[in-house]
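The form predicted alone is given below as one chain in structure tokens.
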Amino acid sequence: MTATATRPAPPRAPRAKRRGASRQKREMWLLMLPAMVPVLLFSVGPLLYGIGLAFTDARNTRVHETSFVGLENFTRMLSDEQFWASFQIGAIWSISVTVLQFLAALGLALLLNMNLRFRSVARVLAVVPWAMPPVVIGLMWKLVYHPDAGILNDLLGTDINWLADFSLALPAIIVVGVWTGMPQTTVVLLAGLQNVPKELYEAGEVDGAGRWRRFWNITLPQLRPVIVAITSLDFVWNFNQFGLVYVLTQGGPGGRTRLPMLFAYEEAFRYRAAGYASMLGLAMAIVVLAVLGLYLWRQMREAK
């Protein structure tokens, strides 16, 4: 007979240690509970309720009985020409504002990163629009664009009604969107510029690289993660824009500035179609999640 050797069992953690770990977990959840309850009540709860409404014929009336309609709202959305028109306007708005916002913010960040006189004052002034509520910004720019008393017409010597013109209303609000969102993009890009090692610029100067080559071969590659992050977030924020455009034009003239959020708002509160408006909101949420998913995928790919 041959004796078989048995591997000794791994030592078990002391019971007191296991109890201490479980107690720490309970304390962690208790500490997180005050922060999680508002999130569940005011974010997750309404989100789930809105998803449920998207598959019903709910209306904002007291006498209507809500019933489940399945994908009826979805098929209605696919055949709704007004929705696709608003989606096209929203895409033009989001892409234009995001691109112009980035270019203007990059130029301003490069300027504020130089050793200029009164640089601190210039940095403070550059973030002033960021501190202003969208409603205040909208009212201020309505005065700028006013056809009779607006400063823009006074400077140009014209009497154009910028926000009521079918061909000028969308470009006019795009300018406002760029001005509104540029400060936060500038702050992020300025922080990225200050983290670029100065040794890289010194090495580029030694190799004979000019200012443009140093910008193209050193600054932009070093800023790439920051650029991808802030442009993705800017696109999401711009696509979900509501208050600023509502104050400026309320979607007019003739729907030329009706963004998807404005279209969903009108369906919910003007036409009382809460179920259909919820489906519109769900579709826009899917678009936003797709953009964020693409951003996260790129980040994970670059990390590997």
Partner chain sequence: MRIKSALAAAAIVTLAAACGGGGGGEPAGPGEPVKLDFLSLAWQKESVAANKELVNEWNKAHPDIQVTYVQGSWDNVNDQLVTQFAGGTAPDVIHNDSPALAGFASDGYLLDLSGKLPAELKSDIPQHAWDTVTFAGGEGEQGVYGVPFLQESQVIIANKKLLDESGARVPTPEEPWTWDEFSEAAKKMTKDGRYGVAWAMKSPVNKTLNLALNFGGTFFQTTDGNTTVKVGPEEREVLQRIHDQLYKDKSADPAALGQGTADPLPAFFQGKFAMLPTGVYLRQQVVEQAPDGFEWVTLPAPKGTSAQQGAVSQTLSIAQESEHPDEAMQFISFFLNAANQAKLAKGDWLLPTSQKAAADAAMTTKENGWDVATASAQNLVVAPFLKVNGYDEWRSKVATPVLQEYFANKISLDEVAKRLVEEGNQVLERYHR
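Let's compare: the form predicted alone is above, so bring in the form predicted together with the partner chain.
Below: the lone chain, stripped of partners and molecules.
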């Protein structure tokens, strides 16, 4: 220690190293450039533009001079009851869809992980909803829910207009949301299940652990990282869901299914308030990030 400390450091070495490092950095930037350009051009650029818009009174009209209004959009948002009503609907929607989706997908994944006959066929069938665009799913379920010709009323022998009923519309679209999102959740959980080492189960069996015990003490803890990842992704997807609800109910009846995304869309493209809509989008992005950050942070801490 002392020897190295007293010896004067070779003068050139660090500079050369620094030069090497900076060259390396330059090369890294150069290599990243092709990937960066589209990201910057199509994600970061519009994002910054949107953030900028949120502080102006921009309107989608030809005669309007856009000017900077500071936090006016923000204060309007805080006092906009309609927005908060829609935000509440969004929270109910995204949390219940995410939770139900997870439970249903976990069940399905466990089933598909067992040694069943026609397992591969069943696995393919489980992924089918994934192959459909949200608009097609919306149209299909619209037919299912149709008050006169719908298959659901036929089966139940009822005469309910599911999507127009004030208390049933939201649950009805939540069912569709769960159905839509199940495949990717199932696939991810199934992949996680197949990564759980067989030895653990064998050891558990030797120790006399029952089915339930093995699930609770082996499967779940082993799946934990997968579960955290997929539920947080699902939450973001569900919160930002738009196409499905747009096709199914357009936010009706009486705004009972007007998710925040739909609300922002209407502000921008129906009432032309581009500035206000950008502020709404910004607020939603921040809320999603905050919820997600909190959730991930807690999960990480518990995992440690």
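For clarity, every value in this text was computed on a predicted model and none was experimentally measured. Here, rigid core means the biggest group of C-alpha atoms that superpose within 1.5 Å across both forms. Residue numbers count along the first chain shown, from 1.
In the core-superposed comparison between the two forms, residue 29 has its Cα shifted by at least 2 Å. In this overlay on the rigid core, residue 294 has a C-alpha that sits 2 Å or more away from its partner position between the two forms.
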